[in-house]
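Only one chain comes next, encoded as structure tokens, the form predicted on its own.
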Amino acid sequence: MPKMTNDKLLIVLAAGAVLSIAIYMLYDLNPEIFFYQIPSRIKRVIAIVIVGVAIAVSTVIFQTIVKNRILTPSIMGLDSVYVFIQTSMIFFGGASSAILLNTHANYFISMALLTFFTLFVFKFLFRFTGNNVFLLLLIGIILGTLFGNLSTFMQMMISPEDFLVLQNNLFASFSAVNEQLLTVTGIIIVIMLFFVLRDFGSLDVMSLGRDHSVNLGLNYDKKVSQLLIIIAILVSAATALVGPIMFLGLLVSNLAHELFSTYKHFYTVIGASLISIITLIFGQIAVQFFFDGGVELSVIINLVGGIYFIYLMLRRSRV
């Protein structure tokens, strides 16, 4: 049986994304509360598309820069920083602090701090490690452990009531997304995607490595700096909106590379985005209809993604 072409594979994934959205929108509708269910589900679908695309695109670009499919912005400690920010807000201001209660202030402060951390750490790490993948991964794990331990220490010091409030902010959830923040995040991510989609050629050249890119006339260092800014904003906006989903990017980016087997980022970026949407939609279906909201979506994604991460590590060790 001949292998499906990349163009046809994109069409199949796009059809799968549309079908998964249709299943979610129509499954278990109650005629008595139909006009409540539909707007609520539409809002969740929009949030899933925005977050899924942002994480997929940022991960594929990041892996192109570091020349490794195991590293992602989340594995480099970004999720632990988000937990640290949310914990610090409650630790210093309490559950009734103005920043925590003001959804917009919490969003923009979290996004600004995450963006600053991403830019500062990634740029520093690239210079310090010389793109040594294993050293990057080790430092990322150390940073994640550091911020995770600081967060755990502060969580032990706060009251049980404050801890319950904190728990709601530590797991990714699409159930209570603020519509105004959803619009703001959508605009931010569309702007970032505009810069990515118009320059697939540079990403294709960068996949050849720094030396080849420079020889072909690409200002490699400048392009890396620009892409790091885009990655930082994409990941920070998505995380600040719904919370951290650690292994989603790793899962969908590697599946896209496996399916398309091409250096062209047109296919891998769009393919990873479609896989991300399908994954999140079916994850939301499982959470909402089969677990009755008793399990957070991030728990399911991290379970599957964590197993896949172990598989990738074991497969690399055999090569």
Given for the second form:
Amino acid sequence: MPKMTNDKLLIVLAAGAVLSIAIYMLYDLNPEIFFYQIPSRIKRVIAIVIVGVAIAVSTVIFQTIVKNRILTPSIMGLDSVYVFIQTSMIFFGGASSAILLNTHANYFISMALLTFFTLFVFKFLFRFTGNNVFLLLLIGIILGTLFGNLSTFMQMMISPEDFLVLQNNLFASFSAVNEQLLTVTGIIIVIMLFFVLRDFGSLDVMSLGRDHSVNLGLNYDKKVSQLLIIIAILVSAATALVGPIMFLGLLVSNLAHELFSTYKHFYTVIGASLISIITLIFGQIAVQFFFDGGVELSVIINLVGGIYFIYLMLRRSRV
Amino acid sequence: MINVRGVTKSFGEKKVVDDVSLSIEKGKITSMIGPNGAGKSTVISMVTRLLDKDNGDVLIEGDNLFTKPNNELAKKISILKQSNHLELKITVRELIAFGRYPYSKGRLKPEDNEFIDEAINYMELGEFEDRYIDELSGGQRQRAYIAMTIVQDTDYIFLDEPLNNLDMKHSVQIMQILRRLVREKNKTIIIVIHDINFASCYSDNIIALKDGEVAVSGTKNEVIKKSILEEIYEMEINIQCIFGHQICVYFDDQNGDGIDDDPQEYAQAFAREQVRA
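For the form predicted together with its partner chain instead of the form predicted on its own, what are the coordinates?
To see the whole picture, the full complex is given below, headed by that same chain.
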């Protein structure tokens, strides 16, 4: 019975997530700074759970809509836009600019622009490409390269000191998360998740495609628009909080599909979220305890995710 | 009864469907025939709201199609399009269960499972029900999709080229199942079909489209006529009555002996060959 194993798998992953969090919380505790360590670690765990779930859920749904397992919002150029926004702030305002130093302002401006960009790309692309995945991917990569090059251009012009400050903002990091922003992001993401998680059934129907969905009475076009808005907000909030982790969504969504091998979103969405948490926690453990903060978390995740991405491409091309 | 009134659709400059009006009789099988590009699929896509129409009205038993809630409509009419390839890990039974979505919203009740079991028996899919659909042959998959449409339990069932990918045996089997659905459950079935002999043998009414317009519409005996079909398909078509069915013979003169265009002449030539052998 495949259903039994999927249920068990979900329990195993949940246990794995709890265990990894426990390891992170308890590793190398120092009684002398206990009251500093515990709250700081709790804060990071919360940030990891919020961001991990947001990225996992949004990627799985996005891939259901575009019917492709290689496209993710990050790969569609979202991360490059984040880099572009951060670079522009330094370029036009300087490292000491009020906006950059004010984490709140930085967060809200980034999030608003990212959401706006994502919605624009989604709306525009879906209308003019007729959901042609290859065209979508191509345009996404071109937009990504465009914003990437604009950023590089500006980075060449700023002073080395400014660049150092910028670089700090460009790597995803759970170490320096602002508490108030964490709360705001948490609230935003929980609200968005509420809309998604109460209706796995319609997501399952949508994976059959537009014709079948309409036939089965689903208001498909409206549903797609709503979900794209939710995805844009989820990804933007997560990215604005900690920075871009390009291959995380791709990695966890594909692993979830591979492990559960089902069309049921109950398993793939929750499974991907748990895998995401486990991946980030172990990444954080590696960064914090083994590399002593010398390596950024996003570098590790992107290394693993990137290799997996290449593996997926190679396997696809053989089939 | 479904009434389509003055429906029009253009893609860019090209008018694909031009002011089409037709009516579909309840409790009958209606076939839509016509050359490629005649607008058959476009018409049924508009009638089943898969495609927005530019103009016109579709009335189902007097009600305007587009004023009904989507979910209620999904219990009234169902549509199966011709190309169905899914990259999903989904078993035959799970796929068929999707047909109950308008009723169950994904939570299957015992009566839903009864419908699913019945459809699996109807389509003879019992031995495949737990197989993944990407492991099936084209014909088996097509039967699974038709079973999904059957469990939706709608009064009107639209099938866009349901015999695609099917061999003769399964084509006949499916047409017989469709006749059974009409006979036993009083369903109304509308199929787009290319094989005019299947249309002639198994349907009650035929609607022929050409260049986005209705060329002719009526009972099958009114439509399966040499003069009418030759005009629609722009080729020579001979019609013979075999076992009480009007059968269209439209062979090309492939061997170049100039005789097989006319079946009677062909039969005579065949008899001569037999005698000589």
